[in-house]
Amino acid sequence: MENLILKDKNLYYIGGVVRDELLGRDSFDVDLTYQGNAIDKFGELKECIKVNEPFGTVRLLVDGKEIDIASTRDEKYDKKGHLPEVFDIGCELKRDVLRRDFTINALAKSTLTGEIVDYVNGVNDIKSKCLKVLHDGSFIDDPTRIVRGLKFAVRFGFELDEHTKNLQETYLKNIDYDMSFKRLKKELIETFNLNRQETFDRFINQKIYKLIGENEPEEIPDYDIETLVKKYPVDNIWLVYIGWHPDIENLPLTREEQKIIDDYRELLSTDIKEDNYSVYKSFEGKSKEAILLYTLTQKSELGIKYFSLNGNIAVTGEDLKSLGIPPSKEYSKCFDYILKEKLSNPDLTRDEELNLAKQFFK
């Protein structure tokens, strides 16, 4: 099965893992595009496993490996910033990848003969190093195409040039917000988790950060936000370096995210005292995203002073029970009487625990 799928001149890897190729990159992604209509060549077979008719696309499985190709086809964006309209499926090769974001990412190479295709002179902007969009509607069509040319730019080591940087800026100017926002989340995550500060600071300076929202930030961090990250790593990496704008929120967020930004903002309006309790027990319970969105926007080291802190006392209400002291609200204040002890002496033993739980109840 998989001869007969390599050996059909139609076929073709696309995009990215041709890109990778001419890079001396390793691609995690494997794009197959087919000229004409997958679902009529392969959607019969057994080795189909699945049919997506709206895009003309099938998936197979052949030695153990799941393989998808998609069709050639057209797409217009009759709302600008939304998913597109697939149309003219089966269409040729050529109109298929002028439809792609860069020049560098529509390049098709055939699984039959190994020719690279390249109608729009992506092999030499690979070679100059040179981001390139393919006509002058691309990010009106996809304004998440900015963030996919910062994130390309950062993991090659590309720029745009002069042609794409000046749409690139006359959008910014004015965006419409009428867009997609789950797309636009979707590529800010896969562009900070990458944890670059060059990242960042180039989402600062070229205000591609306006993207998220047209409220404008009241201070934008100035902090080493990559090694932060790299010594307190966190799952959310995408929210420590943009949770502080203040029209996150209009990116679609999961409970989990939104409970890190309402810890931050729940941070910011709190008076935190310097003392080890103070800090403590402000922290405590905090998603350490939040911690950190606090830590580089406050410019402070009382979130950096919380991690470096013992707050696990030993003494449990079985123990307050054994010295015969009935349950209550006492048992509350007696661990925290605990806590500022043990805060102030991480060393305290368990013995020594139980004996300050007597003389709190003295």
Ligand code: CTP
Second form
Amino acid sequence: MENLILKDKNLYYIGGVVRDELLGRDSFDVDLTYQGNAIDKFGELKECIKVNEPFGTVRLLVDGKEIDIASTRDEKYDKKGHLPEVFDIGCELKRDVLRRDFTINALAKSTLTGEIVDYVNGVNDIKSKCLKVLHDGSFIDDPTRIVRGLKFAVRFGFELDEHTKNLQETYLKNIDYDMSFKRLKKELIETFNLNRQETFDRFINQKIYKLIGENEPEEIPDYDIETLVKKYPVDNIWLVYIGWHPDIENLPLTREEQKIIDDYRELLSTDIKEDNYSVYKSFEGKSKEAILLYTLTQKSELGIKYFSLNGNIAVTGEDLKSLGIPPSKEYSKCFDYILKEKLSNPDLTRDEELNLAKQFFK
Ligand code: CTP
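Can you switch from the form predicted on its own and show the form predicted together with ligand CTP instead?
Entire complex below, previous chain first.
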């Protein structure tokens, strides 16, 4: 950033953006922190378009770009596993850095000199591809960090260091479920959206799935989910990966997400025969994610067969009316009659469908 406003001895790039630059990767967002009170420093500038007093943050419009600047701050996890309470706005940069999750995310870079400020040996940990928490209570304060660790491990090809691995294992044996499931969900979505089988394998092998809830799943899917999702893309990839968890509803689900889970459970309780008609009728109207979930937990190819079926019939109620048939329950039986034919003969023309309708009502 070239603008002079942003060249300040107390202004630092912080967290992911510094890590990503050292890794030679593009960053999703640029976080800036001001050592001191950012509102006092930038709040009166004409470029300032927003101020958030309780969090000590400002938003500037610089060269047409919106830039958020936070004040250095410390955080207290009075209620473990929930959002921390912000305190000591304007503290020393070092304290701001030490409240963070992993050493690789605790680096700052001066906007003025470009110097990297590394209080925690983070540069070395990036070089040795190592994920290390900053203190032993890190996962107790914020268990979502376990999922963040998984995300960074897979995204960057890093590993937890031994001590961090032990802390994770210990926490997962004694989880406090009074936690922010909203934050957990956000991290799970980001992690599984990577669509990498390796994420799932680590999630299972390291028992990270226990974070979602205390009920043990009867059977954990053993299937190449990555390939399945690549072949049949969906919006909610994360639910294909973990929608089978019996406590999935601990995560606050949207209506669309809840429908996926309801569809999946309905499929589980349906006796699906192998003929085209039964397959079509069983999966019709179910969300794609639910069908994929069913495929992988039931090790069944029936959902895949459904994707290959063409059940779009051309004949409509209007056509039947034109044939002089008064609307009745028989209409849907007629459509089913045509559908059965269409499923075994997808090339059926509209005229042939009309003939079938006539035949049906004879
Ligand atoms: N952070 C943390 N504990 C969390 C979440 C975030 O300590 N549970 C800190 C980390 O220092 C992180 C920074 O806040 O670098 C910004 O968080 P976020 O934007 O979520 O993460 P990034 O590291 O920028 O990762 P990503 O590239 O996935 O956005």
